[in-house]
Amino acid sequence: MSSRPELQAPPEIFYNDAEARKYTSSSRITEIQAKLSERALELLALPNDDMPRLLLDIGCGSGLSGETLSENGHHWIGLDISQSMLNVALEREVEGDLLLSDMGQGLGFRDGVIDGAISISAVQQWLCNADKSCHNPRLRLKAFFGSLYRCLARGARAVLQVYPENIAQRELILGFAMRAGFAGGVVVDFPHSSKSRKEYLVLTCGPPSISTAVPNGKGEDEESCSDDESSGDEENQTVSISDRHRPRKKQKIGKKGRGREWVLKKKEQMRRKGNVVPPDTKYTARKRKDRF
């Protein structure tokens, strides 16, 4: 294809019956989807206890990425806006449950029931474009990330593989994820290769006590590379962990605390500024008893 699908037509129109079958029958696309899904599952960092998890495949299409989840022993729910893609998935008898849904309108799941979520080439493609006059990318991103945060179990991760067009689009997506309550950042694989470069938005759901460290991306030797190696220029720099619950900056207090002398000094300063200040008494700056 000469240009990105999202620039040609809305997903439910672009992926018609013919395009859905063409997409699924391509051995190249099947191989790419399998590799991306395996990497996304790796970044989910699920507990290694041989227990199946309930995962969400956002923009599941014809179920190519869902097959990787099934092969690893997990249950999954796939949602997509293209009826043709879901029809192909039904014909292929994929093991996951399928939903016809627009992720830009939010995910209709109960709170805390999903153990993890992946998305391969869907979130950035179909949420950052206004396909209809009623579409507002910012409102759609807000609805998506807000509902995704609510349906994930505390401590669960969401791994979204994206192809941002520029830095502004990357920051837009990550910004709405942070506002929804997520912590995390961008993991870049093969940062120095224009052809093999892949970006994953790794998000963690839960309070600050839960570890939210962002994994390192992979280098050309398939080994993880450090942040210094993966940030060769300004565009390639990943976004560090964001925390919505930062403690407020504490004021410096001496070993003896704020005594009567300090309080009287402050009251005098306020009087010189013309403010109404209570008069000084023997009770000024006296510590109250616990039962007060």
Given for the second form:
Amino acid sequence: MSSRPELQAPPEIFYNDAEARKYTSSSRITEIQAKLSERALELLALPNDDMPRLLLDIGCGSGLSGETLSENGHHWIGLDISQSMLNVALEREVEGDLLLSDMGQGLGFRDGVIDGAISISAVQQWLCNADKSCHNPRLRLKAFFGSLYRCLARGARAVLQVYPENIAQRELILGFAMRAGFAGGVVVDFPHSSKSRKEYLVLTCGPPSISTAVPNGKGEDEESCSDDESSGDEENQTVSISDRHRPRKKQKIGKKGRGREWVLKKKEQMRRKGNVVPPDTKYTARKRKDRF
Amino acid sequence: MRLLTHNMLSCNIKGVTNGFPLRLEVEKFVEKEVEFNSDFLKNMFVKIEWKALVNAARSMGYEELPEEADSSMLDSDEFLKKFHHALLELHLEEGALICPETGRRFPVNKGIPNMLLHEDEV
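Switch from the form predicted on its own, shown above, to the form predicted in complex with its partner chain and output its structure.
To see the whole picture, the full complex is given below, headed by that same chain.
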């Protein structure tokens, strides 16, 4: 079974109550989502005048990405197809408005009213599959991009973070975006890293001009991949296909065990999850005395 | 759902040419206080369909908005306060949105409108 949720079940079924709660209570996912939406907002390149804008969050889920928008002072409208996810969003009292809606059916908004749109890991995951007999990925992509183009104001941007399965899929999505009238392209952050590589479609409403130039991705040149990334990924820049099936390396534990730093990090993680964790003292992670 | 969102929403059933404004059927509404920001209001004013906003606010029992509005009124604080209240602080909690052309009902539960279409409406 693949780990990709879109290959397991359609979104409204995959994200049931249990899965929605699991998704939102995972501190790892919350952190990743916050980072992704922060970056997406940066790529939106809204004019820097502290003016709150009306933004769209497509596939808002439990409102994790919307929270970032609220923190930056923007008003947002979130839409998602999973009622369970939206229920979690309601419980978390997100500030934006929520709509239960399927992006593949087109977005029902008036023309030119939205100042920007973001979508975190939603478009290719839930648009490119035919989950029902009436679903046709091509028609759904066409309806989505067409209606997105109409509802965005001229010059507004849409930033869609995607995890394409393969090149063909990326080209399919981009092709429909271009046909709808968007200009723009793909920004890849950390292209040499298999772990922290992230792709964003940056689309601008309107004909190509200087302002529609696609910004550079992070970590493309000499910039280090990310703080916790080992340098291994950077060295061999060509990854052969067979590499993918190699079993994952187990983390090596040295002679001395894992060390104080590791223990402190784990304790911090547990605290963030809300678990009861003993306080850090000078005895933390200290070795027991050798009695023999 | 705020009236801001209502003002942006239109019905996107296939073949509907004039799906705006959706008629409001109010069963329950709530008022939530939101921080006042005049810049945002001035920015939004050009995008708002005024008549639809006035009618929507009326259906929630808020009659203070003037029938007509133009951009010169944006200088008055009093007007902005009313505009702010109607646009951002009135929430439709339970009820329905009704397409003006086809009469299709989109139910609103816990403040979330269900805009999912049936297969034959796409």
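Rigid core (definition): largest C-alpha set, two forms, superposition within 1.5 Å. Numbering follows the first chain given and starts at 1. Here the structure is a predicted model, which is why all the values come from computation and not from measurement.
Core-superposed comparison between these two forms: the CA of Arg28 stays below a 2 Å shift.
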